[in-house]
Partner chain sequence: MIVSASPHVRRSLGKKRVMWEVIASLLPAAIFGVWYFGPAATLPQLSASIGGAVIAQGFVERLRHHPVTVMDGAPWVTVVILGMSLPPGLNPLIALAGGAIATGVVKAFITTSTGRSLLNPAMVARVLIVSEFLVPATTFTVDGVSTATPLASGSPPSYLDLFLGMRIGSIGETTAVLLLVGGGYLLWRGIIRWHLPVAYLVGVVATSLLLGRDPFFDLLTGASILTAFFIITDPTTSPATVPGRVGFGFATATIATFIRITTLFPTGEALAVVMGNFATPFIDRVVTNRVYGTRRRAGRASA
Amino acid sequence: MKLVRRHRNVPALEARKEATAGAATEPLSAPDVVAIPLRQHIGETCEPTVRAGDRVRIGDLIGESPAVVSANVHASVSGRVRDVGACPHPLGGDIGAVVIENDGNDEWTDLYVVPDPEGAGSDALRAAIRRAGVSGMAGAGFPAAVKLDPPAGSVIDTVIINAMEGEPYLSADHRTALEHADAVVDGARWIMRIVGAPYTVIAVESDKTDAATALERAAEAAGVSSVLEVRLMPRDYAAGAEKILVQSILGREIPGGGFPHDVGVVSQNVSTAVAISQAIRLGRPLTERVITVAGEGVQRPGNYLVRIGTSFDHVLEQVGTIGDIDRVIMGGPMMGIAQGDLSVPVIKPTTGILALSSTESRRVPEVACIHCAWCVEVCPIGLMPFFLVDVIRSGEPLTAEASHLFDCFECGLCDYVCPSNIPLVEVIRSGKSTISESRR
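Will you show this chain by itself, using the form predicted together with the partner chain?
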């Protein structure tokens, strides 16, 4: 285990993981009804392949798309399709969805396993991943098979498995790395095979020594410790962002608007690596995932294995809620999305559900900027957020190039440290949409 040193001025976020990090993953009872959105990833929405009244088993395909950038969707319970309609999407708006009534039998479909995976070529392996509907299980949710298919000519020399979980509260990836270390390492092996990379770095925060040790043991057991390194990274929220991770591990910067493969890297989140391993070894589609449920509003915080399509309501009912809940968030408190309607379903990139009290969220009225430049000091990208906000609010015309607005990945650090409580991210986002609209 090698330790990478911190190289920027980064505030230590209150981790608030005590309540869940030590808790082993528990399965959450499946709901009576699931609503499975036909788009849970970046890319095209799937067409439903079932109709109301059809019987489905767990793992049956219920939506697919001919588009390259897309990911299949599967039933997460066995039962009868009640409806092919719409449901509210946790990322906002409504989305086409397949609603299934759970018969409680948990019958599985007949799994299709790649014959002789060890001998199979990259295309066959990618097809297995695609068939299983694996898409990024943190962040925006990019279809995994697409990410593992870098454009012809790009040479990938390093696979990065991202087990960094800088967001406060969340520990689902930590638990997954610890409890499924073998599958993480196996997933990493397949990824190396598929993209032809000779080396993998699994990046883990330095305080997750239990997970790091488990991963190292798994690598030894699989006989890959010479090509797979577990690297301890500083415990620092921004360090897990793909751009920053690539920079601190390899000293390379992903060009503005570019992709990791532009600098010879393919990166996947650890839970996605597990899903890839399960897709290839077991032929198992992605129908459930581990999420962290936490916050002061939650009675039994922990990590739960939840069927895709389970409503937030059901999850919160199962774990119990207490007190006044100020907001419910999908994901972490820094980049997650506040939900207005709790009938939204858990989707593949849902890392957690947080029910925060108002003391935790600590939103306070904005006051005038004092030019302290703390926002500048913490920005991992090197932007000057207070400048951007000044310009956006003044209504001066903006260009994307001059402003670098689109280089901001909305990590939220500037906003978090701002002593004047200026909603920097919100303003930056509005500036981005102004530019996008003017382009149309």
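Right, and the form predicted on its own of this protein, after the form predicted together with the partner chain?
Lone chain follows.
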């Protein structure tokens, strides 16, 4: 798969992290009610394990599935289950959720810790990660235990911990790497143990030297600096995408439709590495995460530790809003998803909430494609976005699939440069969804 450089006339993306990169993580107050979706990950929706009226504690299991590709769901507050039913989801539509009234006691469940984790085998360590409901905390939210169980015959020689965070505004991963470097390194160490890899690279953008220094010190303190490298990478949007990062670091090309394990690699997001460490060391389920809250509509932009299931409304109310907000996005401005209903909850892959002004959101009418091919020039993996969109809109998504539709990781660069303001990523995403739904 040929990589191409950005068109020379396209300016680099502004980082816009000034308001948050230096902001230490603060805990956000828990809401009176949380709505915790039973699917926050790639794979099968969990079945509820509680009913209305049940009392739960933080960390109690409230949803599970026998499916291999799934991730357990846990209570993020203690209190009483108000309802189990459909609720709005930040990825679109309604999905089953457990609604819990917070009693304010923050009572934790009894946590199960792996006995003698240093002597435990890979299966026991993966089971701890699955039990804790750890899934990717960026991107699609792939269940971590599944990702750490590559197919038989796979030989994994390198673990990559991704701390790149190229999206404008977002700095949650940066703060996590800086503030919890010891847990990042510990998580990487467990991943190496599980998959049998002898070596790890933690990829950090070159403008995050404070995080890189903290990670190097943590590796030295843990006695793993000989097998764990912290590598500074050029700051370039989309360079943190899994396929591109593997090629940049190792010179290996993941085949179309393939996975990192096909080229001897397992990769995890930096925040996921922390969650893996907590799952194994503490038996702690994934019930909260750090998110960035930013944009011109935010009064106190920063990084906040937020309970899973907290509504976007509550988050924005706590940080304060100013001016006219044109659009609220989950994630970054390039790959994030605009929200029409702010009652939707924070989920495991929620990296940020952006409240953008009309100037920031750049919402302008679409006009006809002028076939300038800028979208082709900037595509990091050499696709033809205009063609994919044409055939999807013509009712031929399978033609798009044959042209590597599913290799698109929806970075948004094509949208960013399109002079006709065509929502290329939105159409591409809909084409993938159409094909996937037809095969269920």
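Remember, it's a predicted structure, so these values are computed and weren't measured experimentally. Positions refer to the first chain, counted from 1. C-alpha atoms forming the largest set that superposes within 1.5 Å between two forms make up the rigid core.
Both residue 46 and residue 182 lie in a single rigid part of the chain between these two forms. Think of the chain as two rigid blocks: between these two forms, the small block swings through 16° with respect to the big one. The two forms line up on their rigid core, and residue 383 then has its Cα shifted by 2.4 Å between these two forms.
Note on residue 392: its Cα is shifted 5.8 Å between these two forms, core used for superposition.
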